[in-house]
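To begin, one chain is listed below as C-alpha cells, in the form predicted alone.
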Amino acid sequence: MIDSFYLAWRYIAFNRIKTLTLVMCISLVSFLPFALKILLKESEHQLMSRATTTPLLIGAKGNSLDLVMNSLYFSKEKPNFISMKAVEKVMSSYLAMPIPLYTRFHAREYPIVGTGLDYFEFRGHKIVNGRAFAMLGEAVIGADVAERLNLKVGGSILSSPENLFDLAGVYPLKMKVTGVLQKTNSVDDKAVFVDLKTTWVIQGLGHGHQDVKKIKDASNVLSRSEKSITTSTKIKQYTEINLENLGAFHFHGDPSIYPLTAIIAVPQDEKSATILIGRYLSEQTNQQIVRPKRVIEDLLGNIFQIKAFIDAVVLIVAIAMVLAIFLVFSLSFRLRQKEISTILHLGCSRSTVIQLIGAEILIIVMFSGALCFSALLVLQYFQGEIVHKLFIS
C-alpha cells in the first residue's frame, strides 16, 4: 500500500498544474457552504448582540429598519427627523432614561454621533486614552478611526459637508480629539463621537463669529441701531472652537425643536417599557417606537430566506463540480490506457491498478480537505471584521 502511495505521489508531483487545478476545485466546492454559514452566524450574532441590548428606539414615523440601521450600526440611510421635544417627553414620563442620537454628519467617511456622555456608560465603552468631551467641538474616537487615521488625543478631526455643492454656507468644523474608545469589535469603533450640540455647529444651528462690536470695516456692517447690529455674510466665522472663541459661539432659534435622528429609551422595567409603548400607540403623533430586537429578527428572517436559496444554489453547483471533476478522472484514466496496459503486462494485478489510483484521489482530497480546512479557520479567525466590513459598516 505504501508502494502505491508513492508512485502515486510521483504521478502527482509531474502533474502538477492538472492537481492543482482539481485541489482548488475540491477545495472551493467543500468551502463555499461552511464559509456561508459562518458569515451568516456572524452577522446574526453582531446584529442581535447589539439590538438585544437596545431597549426601545424612538423615532419619526416611517420605515423601522432605517430608523434601526441608522441608531445602531449608522447606516447612511437618515430617517426623517424629531425634535428634543420628544426627549423631554420622555423624561416628563419617568417610565425611561432618552439617550438622544443625531447621526447626519460625517467625518471622512466615519459617521459623526452627537449624543450625550450616558451612551458610553449605556454601551458599556471605556475611553483607553485622555477624556469624554466636555466642551462644544471636542470629540471622542472609536479605535479603528484612530488607527486608520493615525489620530491620537489632541489631534483634530474635520467634518465633511454633505455635498461638493453645499450652498449653505456651512463650513467644515474642526473636531479637537480628547480620547480613544476601547476596542469593541462594534460599528462604535468606526464612528467619531460629540455633543449634541456640536452636531448643530455643524448643521448651522449655531456658528461663532468675531465680536461684531468691534468691527472695523465699515463695509462689513449693514446697519446699526442700540439694540442690534446687522452684518455681512463677509464677517469671519469661526471653523474650529477653542477657549479663545467658545464664547463667541451661539445658537439661533428655539433648542427645543433642534433635531435628532433618534432616541434610546432605557425603561426602568419591562412594565414601564410596556406603558411606554402603549402610550405612543394610543396617542396621534408623527413618532413611532419600536424594539430592535423584533426588527432584526424580521431582518434576519428575510435573510435566512436568501440563504436557503443560496443553498440550493451551491448545491447544485457542487454537484456540477463533482461531475466536472469526475469527467476529469475519467478522461484521464482513458488518456493513462497505455500506462495501466504496461503495468498490467509487468505482472501487477488489476487491485493495484485500483490501488494506484485510489490512492491519487484520496491525496487529492486531502489536500482539499487541508487547503479548506486552513481557509475556514483563517475566515473563522477574521470573521467579526469580514461582517463588519462588509455586511454592517
Second form
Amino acid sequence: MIDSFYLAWRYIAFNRIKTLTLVMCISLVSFLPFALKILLKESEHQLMSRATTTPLLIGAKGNSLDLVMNSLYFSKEKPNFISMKAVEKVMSSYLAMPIPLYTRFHAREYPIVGTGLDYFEFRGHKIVNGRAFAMLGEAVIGADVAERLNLKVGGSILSSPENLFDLAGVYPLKMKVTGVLQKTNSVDDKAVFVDLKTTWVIQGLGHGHQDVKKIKDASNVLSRSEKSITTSTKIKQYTEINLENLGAFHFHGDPSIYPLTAIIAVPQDEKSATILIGRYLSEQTNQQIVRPKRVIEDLLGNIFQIKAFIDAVVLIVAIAMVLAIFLVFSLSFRLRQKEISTILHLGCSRSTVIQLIGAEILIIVMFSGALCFSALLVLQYFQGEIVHKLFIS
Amino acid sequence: MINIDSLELSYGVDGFRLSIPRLKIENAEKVAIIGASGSGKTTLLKLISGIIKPQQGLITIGGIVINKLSDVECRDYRISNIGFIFQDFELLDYLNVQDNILHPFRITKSLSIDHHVRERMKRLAEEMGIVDKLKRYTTNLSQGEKQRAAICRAMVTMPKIILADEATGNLDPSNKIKILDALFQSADKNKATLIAVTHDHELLERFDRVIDFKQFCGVGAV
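Here we have the form predicted alone; I need the corresponding form predicted in complex with its partner chain.
Zooming out: every chain and molecule, the one shown earlier first.
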C-alpha cells in the first residue's frame, strides 16, 4: 500500500507556513488574469448595455466622457450646465423626444436625478410599490436605495447639502417617497428620482416660506410697499413640501434658463438622429451632442489597451513566479535529500519518491486552485459593485 | 544464511577499501561487529541490505544473490526482509512517532497496514517504553526516544534480518540493557538474524559471535 497522499499531507501540514506562502503565491498569480478578465467583461457589459440603449445625449461642450458618465451612470463627474432652452430646442425640431436630466445633488451617497416621467418609460422601468412623483417634493427611489435605507412608500429621504461649510447654502429638502422602482440591475437601482422642479427647489431656485402678508412680528419686515414686501431671513423657510404648504412654493427668475446637466434625445429614427447631430455640429453653440455608444467604445478601447499592457505585466510576473516556485521546490528537494535517501534506504522505489513529491505538488496546486476559484466566485458575486466603484462612480 | 564471498569494495579519494574473502552468518545468529571508525562496519550493513553494491564478489541471503538483483527487486527484498536501524535514526520530522514506525508500510506495495500491524506497532512501542509518545513529533523526543522509535520502525515489519548500526549508542546503561533485551527478544520471536555494529564492549558477551573488522586486513574465512 502506498499512502502518497497521506504522507504528502503530513509533510504539507507540518510545513504549513511554507505551504501557505506557496499556495498564496500560486493562487494570486492564477487569480489576477482571471479577475481582470471578469472585471473588464463586467465593466464592458455595464457600460455598453446602458450606452447602447441611450441613442443621443446633449450637454454642455467639454469632456464628452464626463457628460456620458454623469448622465448615464450618475457618476461624480460634473459637466457644465445647459439650460431649459436646450429642451425647447430639441422639442421644436420635431426630430427627437427630449428627456431632461439634472444630476447635481445627492441624498446620502445616492444621486438625486431630476427628470420627467418619460425617463421611466424610456428605460422601461416599472414602479412596483406606490406611484410616480406627481408634485413638488415627491420622490421615486431605486430598489437598492429602498432596501439599504429600509425605505417604503410614505417614508422620506433628505437631500444632502452640497457643502457643509457653505453657510449661505440652501436647506436640505425632505422628500416624500411615493414609489419604489422594480430592481433593474443598473445604476437606477441606486438613485432617487424626482421632478426637475424639485431639484431646482433643492438648489434654491424655488422655495417656500410663510406668507409675508401674514407676518405679525414687525421686526421681520424690512420694507413694505404696494408692490413688494422685503423681509428679514428670520421668516420660516419650509424644508418639506406638503399639501398645506405647496401653494407657498414658488420660483424666481426665468424658468427657461434653469439649469440641466444633460438631455437624453430619443430620435424618431436614424435619419432624424443624423439630422439632429448635423445641426449641433454646424451651429456655433455651447452645446454638444454625442452618441454615448461611441464615447463608451472609445473608453473601452483605452481600457482594453491598458488590459493588454496589464496582461503582459501579469504574464511576466507569472513567469517570474513560476521560476521562483521552481526554485523553491528544487531548493526544498535539495534540503530534503537526507529524507529522500532515508526513504530509499528503507526500500522505497524511486518511482514512489516521485509519486510522493508529485502528491505534494498536486495538493498544493489543488489548494491554490480551490483558493483561486473561491476568490473568483466572491469576485463574481460582487463584480457589479466593484466595477461600479472602480470604473463608473 | 548470509554468505559473503570474495567481496571487494573501494571508493572515495581516501582510497577506502573493504575486502571480505569469506563471511558466513547463520540464520537466527546474533552477531556483533566491532572495529575502528572508518573500518567499513556500516558499509558492510549497507552491502548486506543492498543499499550499495560491491565491485566484486557475491552476497547471498537465503539462496538469493542480493547484489545481482535489479534495483526494484533489491528494494522490495529489503523492505520486506530487512530491518535497518540507522546510526543517526533517520526519522522523518514531519511524521509523528506512530507514522514513523509505520512508514515502511506506506512506501511500498508489498506491505500493507492492518489491525495486526497496528497492534504490533503498539506492542513494540510498549516494549521500548515510548507508547505514550506515539502522537509526538520526533523533534520533541530525546535522543534515546528517537533511537527507540527507530528500532520499532526496523522491527515492525518482522524482518528476517535486523541490521543495527550503533542501536544502543545513544542510550544510558539501564536503557541499553532494556533495549538490547527487546531487540534480542524480537529477533528470537521472528527467528531473525541480528547483525549489530557496536562500540559497547560490555554488551559483546550477549552476542553469539563477535566479528572484529581488524581481521579483514588479512585473508581467510570467518
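For the two forms, the rigid core is made up of the largest set of C-alpha atoms that agree within 1.5 Å on superposition. Residue numbers count along the first chain shown, from 1. Everything numeric here is computed off the predicted structure, so don't read it as measured data.
Once both forms are fitted on their rigid core, the CA atom of Ile363 lies 2 Å or more apart between these two forms.
Once the rigid core is overlaid between these two forms, Thr53 does not reach a Cα shift of 2 Å, moving by less than that.
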